[in-house]
Every structure is written in structure tokens, then in C-alpha cells.
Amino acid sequence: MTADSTRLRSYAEGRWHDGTGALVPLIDPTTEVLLGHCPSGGLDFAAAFDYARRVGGPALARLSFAERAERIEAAVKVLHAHREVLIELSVECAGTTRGDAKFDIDGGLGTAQFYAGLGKTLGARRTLLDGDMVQLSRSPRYVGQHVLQSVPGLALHINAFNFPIWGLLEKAAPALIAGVPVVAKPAIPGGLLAYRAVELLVAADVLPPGALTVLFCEPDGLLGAVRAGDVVAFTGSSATGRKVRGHDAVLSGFVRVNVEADSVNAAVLDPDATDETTTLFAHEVVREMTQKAGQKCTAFRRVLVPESRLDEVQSDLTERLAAVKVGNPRSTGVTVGPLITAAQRDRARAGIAGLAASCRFVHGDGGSGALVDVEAGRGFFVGPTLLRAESVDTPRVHDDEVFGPVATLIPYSGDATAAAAAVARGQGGLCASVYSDDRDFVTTFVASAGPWLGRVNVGSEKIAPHGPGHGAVLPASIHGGPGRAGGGQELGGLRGLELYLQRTVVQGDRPMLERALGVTPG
């Protein structure tokens, strides 16, 4: 791709549009190279909006789940035919390996197909029936049937820059097999990605009209735009998370908010794992570290070890962490490749002096490190960094997630409720992973660590060879977690698309009720 060969186009009213304003320069985050440009603004969001609402949800309104789920399986083909191109590009714009593209893109694909094949068991109907009809006087007769019909809005996904295609497709997915048309804002970091995507979407038309709107450009006075019967979607910071929940047009429409934000996600190691199971916590904690440059919500950022086994656990995981390669990901070997932009270098490398104020190196400083197939002085690299805290309450280590392949070791005493104790002190996580073959170790901990998580994963000599691991979000489990992670819940079957359907009871006379909504009498 030549320097400024590409200027990204919004796709919206059914049209593309060149937008105006200033020129966000797209960098290769390896070379530093320029790949092209993304306008500021210029873009009508209301009329937008409105579009999609008055054409794209009468669209998808007069489709059922099934003939939903097609389009949807449709589209996870065009983009499947065209894998190899999308992993090239995110190499290039994004500063992925090819291993760690795959994992955006097939991550994506794997979602949207799982829901196409939901939509395809929930058949013709427009609506779906919640429970069992109820029973409501003392007739027989008078009964109430609670249903989840499509939101009379939109859906408003704010993406994040770090999943592309992902980020757009999970987020896409579950809206339109629930029957709501979709405005997508990608993050311009990376935002090459998604284009080329939604180019290869609109050229193949395998979606309703109105039914897919994607906006690049900056976000100011786009939540303006929304209004009562629409759905937000964001996923970013939770200083941002905040602002979006608290925006005028959010408050005056009583819109629904779903938010995915900070999380310092934690990996717990009980004192009595197996030697099969301390190797599984070994590795998922460097694939964690260094997977996407550390850039994942899910990433592990503390990691609790039991202060017995605190130095033989900083041994093993520094030696690991020591073969690791970093710098060009187009280099056969490299495993870890640069950070997306300049600023997200800085702001990790600014979180890592923050934790080293009080704690101290045990791998990596922070700085790039030795560089593989990387021109001396380019590229936003930032180097595997492990940190280690003297105790579980050494300041900062619950409190700052640095987005990078950065983690801190932590000891605790052992006991698996204050192992539990202190993964709370994060605030709320999407995610923590416990490493223990002891039924009772894992009891204990999930009953205290629970509450404040969205997921809990636990590691151990039997699962192994069979799960995916602490970093994988599947379709079939919920994503989001309480208190600083947002509060939000995505995914999770049929889970992922109540939060595009209204749940209405609807109340009279059972013969009717039942003529009406399609319920099997009795």
C-alpha cells in the first residue's frame, strides 16, 4: 500500500461519503510509514441515524431470526473468502503478528457465525416468548405472556481500536439477528481493518438496506444524535464510559447503555497446583503479557502467587518471558510487535514508571529491548515488562491497568479467600482466572471473587488440553463485569440479545393471547 493511497469513507444513507475536516494520519505502528488518511468530521449524524432507523429497521423487521441469521451467515462468508487480505492489512496497519490477526479475525468471524446459527434455531418468528404463560386470576382464562420484541431504535457501537473486526462483529451480530439496524464507530487507530471489511460488506450487499451504517471519523456530536428507543454500545475507558453514560441525549432519552471499560484482570495461583497445573499458569500468563502486545481487555495484569512459591514462579515466567521476540511481526519468530499509535506507547510506558514507583523490575524496564528486523529509532514498541510488588498492598497494582504487555507479580498469603480479597480490590473485572486442582481452593475463592467479576475461569491438570484458556471471550458466555469494567453484559446466547429486545408482558384472554403470538395451547 503506497503512503496516502487511502482515504477513509463513512458508509451511511445507504452511500459512501468522503467526510471533511482535518486529516487523521493512519501510521504503520511498525515503520512508521504512512498508509492514508481518516477525515474529522463532516458527517450528517442525524440524518444518518435517521436512516438507519426509518430504513434499516423496517428492513430487518420484515425479516424473521432465520432469514436474519442468513444475512448474517452470508456476510461471515464474504469476509471469510477474504481472510488472508485482512490479515495482511491488520499486520500492516495494526502491527499484528499473523498469529495474533487471526485471533481478531477469526475471533469475529466465530461470533458472528455462532449467532447466525442462534438465529437460525429461533425460525420464523419476530418475537420470542419469555417463559411459560401465566396463570393471572382465578379464571383460567386470564392469563400473561412476558415476549422480547425488537427496540423500536438503533444500536450505537462505539468500538474500541484494539479487536477491529471483532470488536465490530460482536457487537454487530447479536443487534441484527435481534432485529435492530446497527451505526458502527470504529476507533481510527487501526480503522484500515474495519474499512476494508465494510468495503467487502457493501459490495456484496448481503445486508438489508439501513441495516449496517459505519461512521469513520472523530465522535464529537455523535450522542447527540440518539434518542429515546436506541441502544449504546461502548467500549473504551471508563473515564470515557462515564461521559457516554452521563451525555445529555443519553439522560433525556432514558437510552439503554451497555459499557465494557477498565479491568485489572487477575491470575491466581493456589499454593498446592499440580506441576501440570503451574506450567497452564506459566503459559497463559505469558500469552497474556504478550498476545496483541499486552493490548487486550482480558489480559492479565496482576498476578497472584503464593509467597512460597513467590521466587520459583519469578523464575519461570522470566525465562519464558526471555525468549519471547519482539519487533517486526512480519518476521518469521516475533511474537510481539508494537503498540497501535505513538500515544498508546507513551501511555503505557508512563503506567509502567507509575507501578514502578513502588514496585520493581524483574523483566524488561518499559523501553523497546532488543528489536528484531526494526530500523534503529522507528516503530511504538514497548517490551514484555514484568514488575514485582513486595505486597498485596503496594499502591497502584489494583489500580492501574496499563494497556501493554505489562503485568506485576503480587504475593499473597496462600488462602484462597484473600486470594479472593484481593482481586476485589480491582473494583470490578470482566474476567480472573484461578489455577488450582483443589475443589475446595476454587470454592472458597469463586464464592468471595465472584461478585466482583464477570467471568471467573478456572485453570487446572484436567482442562488443559481442552479449553481455550483465560484469554478467550466466547459467544456462549457472557462479557462484561461489574464496577470499574463498565457494568455492562454482551454476549452469552441468547443473553447477548436482550439488550436490543424490549421484554413487555402482554395480558387477557388465553385463547386470544395464544392466536396472537403464536403459543402451542397448553
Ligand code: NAP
Given for the second form:
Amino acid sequence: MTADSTRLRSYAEGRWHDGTGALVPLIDPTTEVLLGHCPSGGLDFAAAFDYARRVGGPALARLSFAERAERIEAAVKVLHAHREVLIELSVECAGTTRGDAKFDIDGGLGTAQFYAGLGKTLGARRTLLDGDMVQLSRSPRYVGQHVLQSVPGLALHINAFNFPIWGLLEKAAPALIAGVPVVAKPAIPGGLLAYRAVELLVAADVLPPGALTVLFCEPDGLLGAVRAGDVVAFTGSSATGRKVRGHDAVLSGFVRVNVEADSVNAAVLDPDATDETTTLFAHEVVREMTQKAGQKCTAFRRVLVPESRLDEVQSDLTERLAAVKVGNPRSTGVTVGPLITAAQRDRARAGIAGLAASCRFVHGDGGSGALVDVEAGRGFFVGPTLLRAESVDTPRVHDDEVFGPVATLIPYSGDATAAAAAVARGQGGLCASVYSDDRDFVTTFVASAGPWLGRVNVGSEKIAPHGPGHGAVLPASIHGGPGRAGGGQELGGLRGLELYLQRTVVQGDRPMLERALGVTPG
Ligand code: NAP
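Form predicted together with this ligand, following the form predicted on its own:
Complete assembly follows, chain above in first position.
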């Protein structure tokens, strides 16, 4: 599919809007062919938000959790029927391999389907009961019942470029099932893919009116349209996350904000890990460096290896990386495509140069290296680049998230507490993986590093054939980490709905509350 001359439109107030202003070019990152444009502005955010609250909110409120879940399921079916078109578009506009495209698209569809399943289990209710009634005074009549109800406003979802489909769906599905209309602002890079998905959903008319608004534009002025009762869920860099949190309208409206930001994720190898576990570790390090060309918020940036095993691990990893084919993601055997834009390539190279000031290259150097099936001088490529730090105290290794196929080997003493302390120097992360078969090592590591992380993945010989590994964000587990990772939390089964629900305790006469809240008399 070639999308030349596509001009992204926005879907708001129940119709398509062309947008105006400077046109941002959308470029195939492999060939640098122009695919289309995104108008930078010209949208009436206040009117779009008002429609979502006024039309989308009540339309969703009329439906039960189960009925909303059915709409999500219908949306998943629509997109799934066009999965192949979406995969091809991802290859074209985001430079992903087919495998990486499926990671985004199937991951998004799977997550939405998971939430549809959960929503159905909540049945015909519109309010969730949170725990049992509690007696609040000497009289058994005076009780309190905690309830969870849809927040009164809308959910503004600001998404990162690297998961155009997963990012849209993993946020929209829980919000819509919770009964909250969604205003999504996908990132412009990769926006063609999100745009096509929205076109399909609008044409299929599976969602209630006003439930989904999608704005393809630059973000100026967007946050100014939020107000009390709304929720903002942001995914992107820490720098933008800070701007979102500190925005006047967010502060003055006391708007609930969830930030999913960047993270200097770590892999930790136990000195006594078995051969099988060490192989799993090496396999996952290479996969995390290369999948989506390292443009994953969960990708390893730090690889902590016991000093005693550093040379052995380095030679294993460099041998594996030497076998990786970088180039045109349409070509068989290529597993690493380009970064999504020239700006991202330049940012990654600047980050690599920053690390190289204190680390040495052991594979790659931030250049593109030999490319398969790419016209000379074309494409936004960065070849897999592995650096080696002298010690855990080497500057920048715990601070810089280089958003590309880049990681740094860091020696540590081999002690689990020391590994945890090194991980903690990332100041809060999305996830770390520890590769160990030793319960004591894992216990010590989790006890010390756990509070700095949203997720700890334990890779071991026994789990190697069974789990999807470090990088997969699974909807039944929470996603999001403390500190610089943004402090946000998404997914995690029903927990994922809570961002969009207000917990209120209703106190009063037991029989009255039982009737009013639909509590089965106990
Ligand atoms: P970004 O530059 O921070 O942009 C993220 C989104 O914010 C985009 O939609 C962007 O719009 C928008 N935006 C930019 N400035 C804004 C402002 N002042 N107000 C409101 N919105 C604004 O991040 P990115 O380059 O797209 O994504 C890469 C980063 O995201 C990486 O650091 C990665 O670690 C992080 N990430 C985190 C997670 C997670 O779950 N924790 C997941 C994926 C990615 P435009 O595109 O129009 O500029």
C-alpha cells in the first residue's frame, strides 16, 4: 500500500476535519519517499472536547460495562479484519519489520480484546462496588460503601510515536469500558498508521457517538482545553511529561494525570546463572536492542554483568549482534529497520556520542553499518551499538535513554544488592529483568530494586520456554514505573480502569444504600 499524498484529518464532533497550518511531511524512513502530510493545526480543541464530554459521555453512560465491552470487541474485529493492511502500512510509514509491526498491532488488538473480556465480566452494572459495606458506628444501620464511577469528564490520551496502534488501543479500551469518552492525540511520526485505524473504526461505526475523538495535529494549545473532571494520560519522553504535568490548565483544573515516560531499563545477570539462563539473557539482550530498532520504552539500555563474566558475555553478545541484518524491513532476513524519523536518528546518534565520551564501543558505533537492500545514502538507520562502561560509576550510563538499538555493558561486583543499587541509579524505571536460578539472589534483588521499578521480570532456566520475556507488556500486569518513568500506572487487569473511575464512599442507612447502589443485602 502506498499512501502518497495522504493528508491526515482529525475526527472530532462526529465528523472529519481537514486541519490547516504548516504541513508536517510524513516520510517512509527506509526510502525517504514522501507518504503524506499532517496539518499542524486549525482544530477547535474546545469544541472537540466539549462534544466528547456532552455527547460521548452520556452515550457511554447509557451503556453498561458489558455493553461497552461489546463495542470494544466489535472495534477489535474491524481492525483485525484489516490487520494485513495495517502491517504493510506500519512497514511503510514506521520502518518496522513485519514482526515489529505485529508486535504493535497484535499487541494492541490483544490488549483491547483482553479488556473487552474483562468488561463483560462486570455485567450490566454502570457503577462498581469496591469491597463490602462497612459498619461505621455502633448502629449496624450506619454503613459505608465504596463505589467506583466514571469520572465526569473526558480522557485525553497523548501517545508516543513508537506504538501507533498499541498506544491508541491500550489506553482507549480501558477508558471506554470505564465509560469515559476518549480524545486521542497520536504522535505525528507513525501517525499514518493510527490514522488508517481510526478511518476503519469510524467507517464501521462501532463506537457510540462522541466516544472517540482523534486529533492529528501539533500539540500546541491542546492541554489548554482540559478542565476539572477530565483525565490526562500521557506517554512520551520525561521532558514532555514534565510540561504536561505542569501545564496551567492541568494545574488549575486539578486534572488527574498519568505519565508513562522514559526509562533506563536494566538486565542483570547473576554470576551463577546456568548456561541455559545465560543464553536466555543473551537472547533477550539482543532482542531488546533490535526489536523495533530499540524504539521501545521497555528496551534494555543497561546490561549489568558480573565483572568475572564480562569478557565472556561481551564476546557472546557481539557475535550475536554481528549476525543481525539491518536494512529495508521489507527484505527477508532483515530484523532491524530504520528509526522513525531523521530527527530520532540524529537524537540517537547524539545520545550515543554522549555515552561514547565515557564508554567504549564493542559493537557498532552509531553509524548505519552495512545495510541490506537500501539505496545508498537513504534511510534513517542506526546499526545496533553496544558500548562498555568501566564501572557502575561511569558517567551517564544510568541517566541517558538513547532511543534506538543501543545498550551499554556495565560491570558490577556480582552481588545482588550491588546490582539492585545500580538499577536504582536509573531513578525509577519501567522494568528490569534479572536472570538467575538462585532464589536468594532473586529475593535480595527484588527486595532492594523492586520499589524502584514498575515490573521485575525473572528469567530462569525453567521459565525460558514459557514466558514472552522482558519486553512484552501484558495487559494483566501493570505497566508504568516510579520516578523518572513517570510515576504512572496503566493496565494490570481491572486496575487499568481505575484511572478513569472516581472512588467515592457513600455513607448512610444500610437498606437505603443497598437499594440505591444495587448491593445484595448481606
Ligand atoms: P515525545 O516527544 O515526548 O512526544 C510524545 C507525545 O507528546 C506526542 O504525541 C507529541 O506530539 C506530544 N507532545 C509533544 N510536546 C507536547 C506538549 N508540549 N504538550 C502536549 N503534548 C506534547 O515522545 P516521543 O518521541 O513521541 O516518544 C518517545 C519517548 O516515549 C521515549 O522517551 C520513550 O521511552 C517514551 N515512551 C514511553 C512509554 C511508556 O509506556 N512508558 C511508551 C512508549 C514510549 P507530536 O508528535 O505532535 O510532537
